[in-house]
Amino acid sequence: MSYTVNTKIQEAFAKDVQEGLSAKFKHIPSKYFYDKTGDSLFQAIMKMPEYYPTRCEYEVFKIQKKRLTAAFQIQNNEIDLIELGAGDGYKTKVLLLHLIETGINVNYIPVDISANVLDILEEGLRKEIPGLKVNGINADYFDALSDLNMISEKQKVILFLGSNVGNLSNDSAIEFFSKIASLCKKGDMLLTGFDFKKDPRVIQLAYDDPTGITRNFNLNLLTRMNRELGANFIVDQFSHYPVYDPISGTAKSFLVSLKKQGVNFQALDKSFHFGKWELVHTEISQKYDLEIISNLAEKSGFNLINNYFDCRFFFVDSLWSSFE
């Protein structure tokens, strides 16, 4: 399946740049790192030995990949497995050739925003698991979510993994959270990845890898802006800014402009000035515990089940039912 580019995707980026690069502190949503060369450099980032959330969620499912099917209580043997996020699948792969060996019914339904990971995903699929059925959904995984109930009867369960609830503060994950709830019947459940408080030096070298591979990654968003917006930066210009505040278990990224000057986008039809040293915040990484985790749920309208962790407890799946 190839897929179009989404053009109120497109819309969303034009606007969410324009309000964040006109607002007292700037800022520009973390979802926009993901165009072709961004998907590249976050598969280059999963594999760096700084960072471990992928190889933790990774040993998660290879260790308890049973336990969670077995958690799931599938109905009438068949299921919608729907992935918002999806990437690239690497882990998830795990689950669904898990779910197909054991006879599961499955229609897998990745949503991402990014088209291009989408072609890869469902051509890396049709290779390692042939006959599972694909319906993939180039989207904001926030548009998505109001076409849950639209797609079956099935049961569903909703993975959210790679802890990208972390993109999100603690009010706007209750309330993402809440909003799939809502459009969840009895027995649909909900799969969340969490990466957990540790060593701050381990999670400052997940963000800030010698090899500069981060920084190409942040400093990319300069360059779509370049391409899609009719921006002219000057991409050495800006640098990459990671920091950890272990007390909030927040970690942040910024780029920092390194002299006073001005930028025209063609596409708005508007100039943004820059101060040196000024800040573009561009991501946030919660890291969290098992209470803040617990609190999520039933702020949010789910029981949480079980949770699932990998042999050094920095990572946890949580698994939460709905209550309706």
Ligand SMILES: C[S@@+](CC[C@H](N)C(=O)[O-])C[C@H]1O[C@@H](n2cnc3c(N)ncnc32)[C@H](O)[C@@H]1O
Contents of the next structure:
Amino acid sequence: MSYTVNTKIQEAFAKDVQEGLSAKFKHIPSKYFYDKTGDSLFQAIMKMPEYYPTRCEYEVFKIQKKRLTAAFQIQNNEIDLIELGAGDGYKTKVLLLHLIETGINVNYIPVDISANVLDILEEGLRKEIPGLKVNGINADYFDALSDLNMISEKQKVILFLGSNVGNLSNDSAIEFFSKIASLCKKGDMLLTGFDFKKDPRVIQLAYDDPTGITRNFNLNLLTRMNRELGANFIVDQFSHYPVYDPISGTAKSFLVSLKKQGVNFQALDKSFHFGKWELVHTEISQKYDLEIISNLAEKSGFNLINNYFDCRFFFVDSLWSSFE
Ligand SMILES: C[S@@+](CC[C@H](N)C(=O)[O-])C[C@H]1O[C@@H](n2cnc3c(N)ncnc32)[C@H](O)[C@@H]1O
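Could you output the structure for the form predicted in complex with this ligand, given that the previous block was the form predicted alone?
Now the full complex is given, and it begins with the chain already shown.
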């Protein structure tokens, strides 16, 4: 299946840009990084030597897939796997393949805001795991969540991998997880990937690689606004500025205006002014420790069942259930 333009996402993009650029401290939500170019740049980021989270979580799945499958306590040999922000499913495929080889009847439901990446994912799955049932949903996962029990009536495991959670503040994460907990039935579980706090220099480099791929990923937001909202950003007049604060464990990325300038948006019938050195906040990537993770589970109404680590303890996939 090929996904067509989702007008709801397009409208939300225009509204969020208008609100974000009108604010005192300008900001644009990171979910808008992912157009066709953004998807391909993110795939390049996942392969960078500096971007350790993908390799760590891949290792978790490779090493822990049997234990994870046992912990899911799958009833009647069938399960719905709902993945929020699935991307190209590089790591999920390890788990999907294992479940299929074990004889489990899997219905895989990837949800992603990028129609393009869902096409890439489904094409890959057709080749690599033929016969797998896939029902992708092109939507913002905050919206899709309300329909969770319409999407899936069977026992389900919800996957939220790759430290997608890190894009949320802790308060928003608790709100998001609490909503999931309220929609879970007995036997349902949530598996979330969390990136641990570690050597700050290792984290800083993951968002500021010397080859400039993360730079291009951040700046691509300007090109997307030019194309989709009729803006006239001159991309060279902005720069990528990532910063990691090891005390709060928060990595943030900004676009910095290199001069005083105005940018017109035809689609919004509006211009925005950027001062010299004015920042536009584009991403937050929160880092965690085990105490924060168990607090998040508890405050959201989940019980932490088990944590699954890579061998360097850089990353953890934490399995939660809302029932004893
Ligand atoms: C950092 S990538 C991670 C992809 C995958 N989870 C992984 O671990 O490799 C984030 C993915 O989530 C999607 N995404 C981000 N925010 C989203 C949202 N609010 N709703 C739906 N998808 C979202 C993006 O399109 C992208 O494919």
